[in-house]
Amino acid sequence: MNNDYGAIVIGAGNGGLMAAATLAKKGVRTLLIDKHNIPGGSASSIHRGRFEFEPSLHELAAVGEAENPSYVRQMFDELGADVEWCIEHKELYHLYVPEEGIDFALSSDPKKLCMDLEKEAPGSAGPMMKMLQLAGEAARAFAYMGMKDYDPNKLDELFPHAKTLAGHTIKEVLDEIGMPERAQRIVSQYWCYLGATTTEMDALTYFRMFGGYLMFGAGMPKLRSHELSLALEKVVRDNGGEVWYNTPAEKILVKDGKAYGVRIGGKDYLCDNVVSNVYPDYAYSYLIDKEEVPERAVKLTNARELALNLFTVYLGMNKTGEELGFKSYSNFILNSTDSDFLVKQASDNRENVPAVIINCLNNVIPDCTPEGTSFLFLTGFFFGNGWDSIKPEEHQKEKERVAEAMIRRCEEALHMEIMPYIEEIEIASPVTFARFLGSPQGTPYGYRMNKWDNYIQRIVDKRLDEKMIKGLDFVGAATHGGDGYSPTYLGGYETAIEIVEAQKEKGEIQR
């Protein structure tokens, strides 16, 4: 019997969209389904009054300018996905920690960054240069591990520090290269983008991301992240793929360790490959017959710890960013530079929001809002189950309380007024994200990166996963690349390429 499709992709989030676009572009008969009525998941947009808000994206770390592209721009260009990119390449972030007397902007110029850091923390210039050298090696090692002919036995020869960085935490490596403690805490605050602290996360992953921001800047689509989703959806359709919205998957069909289709609307659609943008937790629990879920899959999923949950406040302001006083696009406002302390404060409670990242999108895309206005978005994080006990009738009031506390914190740290100039406001709590994304506890960030569950180990697990349930691949934040738009796009692309090459070997693709 001929299968209905070469591949069925469940979920039109970032990973699913990229996988479906790549599959269709490479000649695989592709069906993409999603339970919502629009594509994108987190990569979407919302309108409030005369403002179009960016619901989740701060920036992508791997875009780069046209003359110096990184892998995200290269993938979109290869697929013919038309996106107008804007790049912030002046600063990484501006760090404010009033309790520790820190008011420091991290320049995107490596030489200036080292000089500025030396003034802030004497003795840090040399170690910072060493960190940047290691970051370059980490980026090259990641690129090599993603190649078809990747040979683990050659990794040490080509990249002698890669396994050491993967086997040690950020803190351990920065200690080893002699970076002063104050400097360490200043340059390691991207940890929250990856959901694990500096004493948990492997240095290979962090250094690669830090170096990516430094080399390529922060990339943003001019028309919000929904532009990314629509561009990829168009690639699917233009290459003969089908896209069905308002269409949840009812079941992933598995028999004798092989996925062979998806049940949709009571009908079984057969395929050679199933690609799931749904979290493994949900897929193993609800979409696959219990007897077909390998024991190792259950153990691995249960062993992992969920990453952070987001709380986001979207503000349409009736003053420009310049009038408000914003000099930087990305501002980190913390009550401590100790990542373990911040996580402890933000775990299993709703009382404290110890860290707020406030972005002014107009600093990168000046015309993203009507003339004389600006768009701010504030992001805080929580860990654990602090929002589970809230009653439905208390949710709105609690959202407003936390949002006001975050705004007041920013006003105090930045010495500016925000509250009087708010024209439009929208608030999303972890409960909001859970309802919309369907992810565990509402996390869009997958599983926490740590020494036993780092990128190299996840590459190994990915290959073992193929033996657990053949024909089933997971993409998205919960997979080997980790969280963030850039890794999920890359993971979707790599998964699709593997499927394409396998089908070519079987003679099922002619182009």
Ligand SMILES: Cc1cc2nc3c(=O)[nH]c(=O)nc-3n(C[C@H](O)[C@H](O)[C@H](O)COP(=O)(O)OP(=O)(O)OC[C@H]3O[C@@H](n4cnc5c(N)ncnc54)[C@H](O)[C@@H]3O)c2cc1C
Second form
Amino acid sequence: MNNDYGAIVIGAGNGGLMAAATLAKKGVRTLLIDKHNIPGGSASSIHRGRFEFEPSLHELAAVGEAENPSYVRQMFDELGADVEWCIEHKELYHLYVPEEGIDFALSSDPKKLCMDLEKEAPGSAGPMMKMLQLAGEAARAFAYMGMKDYDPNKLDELFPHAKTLAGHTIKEVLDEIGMPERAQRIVSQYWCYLGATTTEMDALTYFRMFGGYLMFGAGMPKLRSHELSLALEKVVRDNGGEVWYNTPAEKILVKDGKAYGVRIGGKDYLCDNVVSNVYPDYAYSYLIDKEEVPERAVKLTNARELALNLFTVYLGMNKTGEELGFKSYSNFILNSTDSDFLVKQASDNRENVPAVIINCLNNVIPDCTPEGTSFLFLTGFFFGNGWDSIKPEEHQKEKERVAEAMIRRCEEALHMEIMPYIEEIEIASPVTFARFLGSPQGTPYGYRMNKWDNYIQRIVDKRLDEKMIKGLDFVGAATHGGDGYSPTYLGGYETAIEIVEAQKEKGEIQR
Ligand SMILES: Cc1cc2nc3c(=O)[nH]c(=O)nc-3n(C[C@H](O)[C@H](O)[C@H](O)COP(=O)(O)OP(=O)(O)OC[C@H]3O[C@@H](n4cnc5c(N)ncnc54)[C@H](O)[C@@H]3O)c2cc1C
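In place of the form predicted on its own, the structure of the form predicted together with the named molecule is requested.
Now the complete complex, all chains and molecules, led by this one.
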């Protein structure tokens, strides 16, 4: 064991942080590096005036209460990563589609949800019950597939509908269970959290998200997502790991199909395993010698489409959420409930923001801002290349134009005034995210899920897709679990455990 490290983790986003914390905790000599001066990637915080804004997290799935924990809380507890969690159990989301006369809150109480939906779309209570059963099964199946002792041969027996859900779109499954069209459109709007429409997204991925939020609520750390990142960073350091910021990886060293180190600041650091939280596109194009990049890796990354990218507006308000008129935490304001139409409108241009999600964080964490104030977080999405052509000198003005349109849209749909009470504002476009995260097109969502590239398919191909170079693993949104906090944490944890097991077998770690 003459190497400098057991593992070098490149990138301290969720996947990298969780991998590094787990590796260090389990006895692997770990170095974690990030090109930025703070950890977290998307999971961070922004200070403006007397406010601390949340930059990315609307809601974290799979946390659960202390007495009914799901896998995210369990992983943090196991590592000793201290987080004060707040959980929202009241509603899934409140949907506003003025053009279709929809103003509907999806209750987190299953019985109430069925009754409310029946009133809104007669004939939907029975299919909704069926959807809730399937959603519960999907959430449990997803957690099972992420476990160390996952046995694909037992999947059908334990979760008889999992493969069928994975092989069909949301729309196909909702049609099959007889959900009326209007009700389908109301219950399928989480699709924008996942980045693929109801006619392309597999139902397993969607249903597990729906079921997860219903069973375990929506988790938020008390002190913004930066609290999560700092808690994991502390686990790395407390267990003898090193964390270096302002440290971009210059090269992943690969020879004869095996990764053996990372070049940092012109110096080669040798290790047994490299874990990359950097997108495969970037790693294969810029960090690895061309002759060492497997042909299959190039084909796969080229075949995959990038998921959506986001535009955000963060507002520190000099009025409380209640004074402004917010009833719900997550408000989805859409031009239409047709997801294909929305994606078309938001593709390869930056004119339209056909969907805005507005969250009032004080509805979950009342004291997250000073007394008498509140924090609003607006998110819109774009697909494709609409922001590629923008000139640097146009960027600020364009950001302001889009932000104003989004704020006005919220004011109109929610019948409230926002503009006059803004004390602090920050805006991030896909260009901002691209610069900050280093992800292609600025997407924080990895690759778009669809029928040929869904979760089960990715699990089956995981060894082939993500382990094309020995000793090199990828973690983060651009891997098999896709985007989001819970999948990226789970992927980082699983990857670390596999490395630990392999190192134990070689006798390189004792505990
Ligand atoms: C506005 C917004 C809202 C979101 N809402 C939610 C939500 O409500 N719920 C949810 O579950 N998910 C949400 N997400 C998605 C979630 O934040 C991401 O999927 C997740 O954080 C991605 O984590 P990651 O592991 O891929 O790392 P990333 O966050 O992509 O971080 C990658 C890290 O790698 C570093 N890096 C890059 N290149 C190099 C290099 N060469 N050398 C060293 N370091 C490098 C970067 O600096 C960065 O720190 C949201 C995202 C955004 C942006």
